[in-house]
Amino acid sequence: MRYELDFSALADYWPDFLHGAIVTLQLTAIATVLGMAIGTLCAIGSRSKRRWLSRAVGIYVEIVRNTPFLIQIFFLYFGLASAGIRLPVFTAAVIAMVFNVAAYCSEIIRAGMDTVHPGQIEAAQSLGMSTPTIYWDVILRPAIERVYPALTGQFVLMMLSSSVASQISTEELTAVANNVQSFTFRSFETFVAIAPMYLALAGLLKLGFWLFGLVAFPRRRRLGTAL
């Protein structure tokens, strides 16, 4: 028996394809943003002088760093519903996601930080300068620009990993492709039709994250001009 493609069943689908594209999108991009607040706050408080603080987030990383992103969702979302909070799907994916992005860009920021020569840190010290300039100026900045390929790499990845949510119905790229395959019984052609999506999103973000470093990074870009 031989199988024959038909992508033209795809074809009513597209809309509903489009939203969930748009859907795990937003995801990602609010991900992102709360992710890398909650991860540099992290990466600070790893660095604290507090034991408390710093094992705090020791064990925090560690735990998500150490468990599948499936269960960390799943704990959210029907775990929380058995003890009597109820969370809407988009509400617990992201949160989901920014607990798993925050700890690993915890640790990627935080090995940017280690990479800042404490002659640097005593000279602003000597200068006057105070601990919140300081903290920007001569660690958070360098220490995120050396770091920033491996947090952009990072942020792509929770984006494909966004497809877990799809266990939980939310309505991103992942979980249409499974209502749609359901509705026409063209399995393969439908997961074959969002591999490129994905890609293409993919690819996307790439250049978004690009772009934003060459106007956050002005001395990446003059370093790129010159080489």
Contents of the next structure:
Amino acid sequence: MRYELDFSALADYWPDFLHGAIVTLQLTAIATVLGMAIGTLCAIGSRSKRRWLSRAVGIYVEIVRNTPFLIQIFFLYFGLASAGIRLPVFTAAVIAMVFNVAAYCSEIIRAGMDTVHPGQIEAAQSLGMSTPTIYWDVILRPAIERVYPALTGQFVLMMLSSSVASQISTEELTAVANNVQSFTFRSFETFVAIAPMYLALAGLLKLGFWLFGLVAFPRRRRLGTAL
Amino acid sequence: MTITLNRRTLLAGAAGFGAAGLVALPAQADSLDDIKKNKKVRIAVAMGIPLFAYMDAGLNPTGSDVETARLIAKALGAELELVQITNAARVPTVQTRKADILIGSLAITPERKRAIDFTIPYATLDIIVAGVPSLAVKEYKDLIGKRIGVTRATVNDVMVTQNARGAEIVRFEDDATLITAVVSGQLDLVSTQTAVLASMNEKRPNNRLDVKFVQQELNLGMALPKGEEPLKAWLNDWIRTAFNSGELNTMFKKFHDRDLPKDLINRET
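Switch from the form predicted on its own to the form predicted in complex with its partner chain and give that structure.
Below, the chain from earlier opens the complete complex, with every other chain and molecule after it.
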């Protein structure tokens, strides 16, 4: 059994790989910020006493979490175009990713918010804190701090699933790899080459989350313990 | 940089990278012999290509490639296992021996010949650039600065990439997705083949795409892994016989409504 691994054929394509990795990173960065924001709002909405609001968020979360990402991305790119709304491919990919990750994110954050003891909220109320202050300082920040590792994992998963966007012709890392292997016929080498790139991107994303955690959670930074 | 994979480097690689097992190709064997012994032949077809390989109304695979595969299995006296793949997976499928033969409207090109083996041509197709009537496109240089859709890993992709540097090339994984992109209005310009264009226009009768220019007539060959000389010789014989008897042409015409070129089997020798 012999197979010649020949990486020299890929050498000419490094700029393409780099460009693909940058597109993946851009998709991930935008989807992370927007997904986190919308996910947080949805988490608050799902705990709302207004039935229609919590019901609406529930339906959205169930739809997203029970349909494949590929279908969601096709729906946004082809479905909306059929209806006359022509989104650029990068925008369609970002919207699909935000739409997808926000639902998962909202469930994770909601779980974190549920862990805040009602006594703490009552204590805050009896101290005369306003509702926004209670939400921000007593519920949300400790909640996110508790579920931070799960959130980090979810966003790493989202970065990896951005490879699906290659199906609608987004020129991200997987699409570049598919192009390169179709030009060089060195498919095994190509995928051997992009696996560590994804690994590095995941490392970078985790590093980003860790640094953000240091800034966002001063208690953890000083004490070094989880809540 | 080249690394030769033998047991030692493979074990070392496997320690660091579990997926190294993926290259564990079956030991060299005569696949024609195996096919006849096991009475089973694995033929890969690239699905989602109008007229060549597609699903009929009853969701059964059909098309000229699929029917060719059926004829070959019959001639071999073997049961047909149809391996349905995408366009981009065609060459890797042959290289990694996921199928014995590929009949996937794959054009014979010098680059591909370095990676896999081809039979003599069994069919042809015209590749073209098509677009909405309002676009003025007559040659490759008119594509510069425009968005043009192609299917990844096709000759169209290679030709547009090489001849129209500066065009924005939008690549889809298979013809079916490319068709969806055109029909849904995401693309005004494509490089594809006539059969695919017909299928696009069928789905958008009020806003048809015109042929802007013909890129090339391609000779399609069946593909097989390198070194399968007995199987290749058998297939070449079969193509010659079926072409000369008219069987191949009758079947092809049923789907494509045109005859195969008279000199087909003497091309690419």
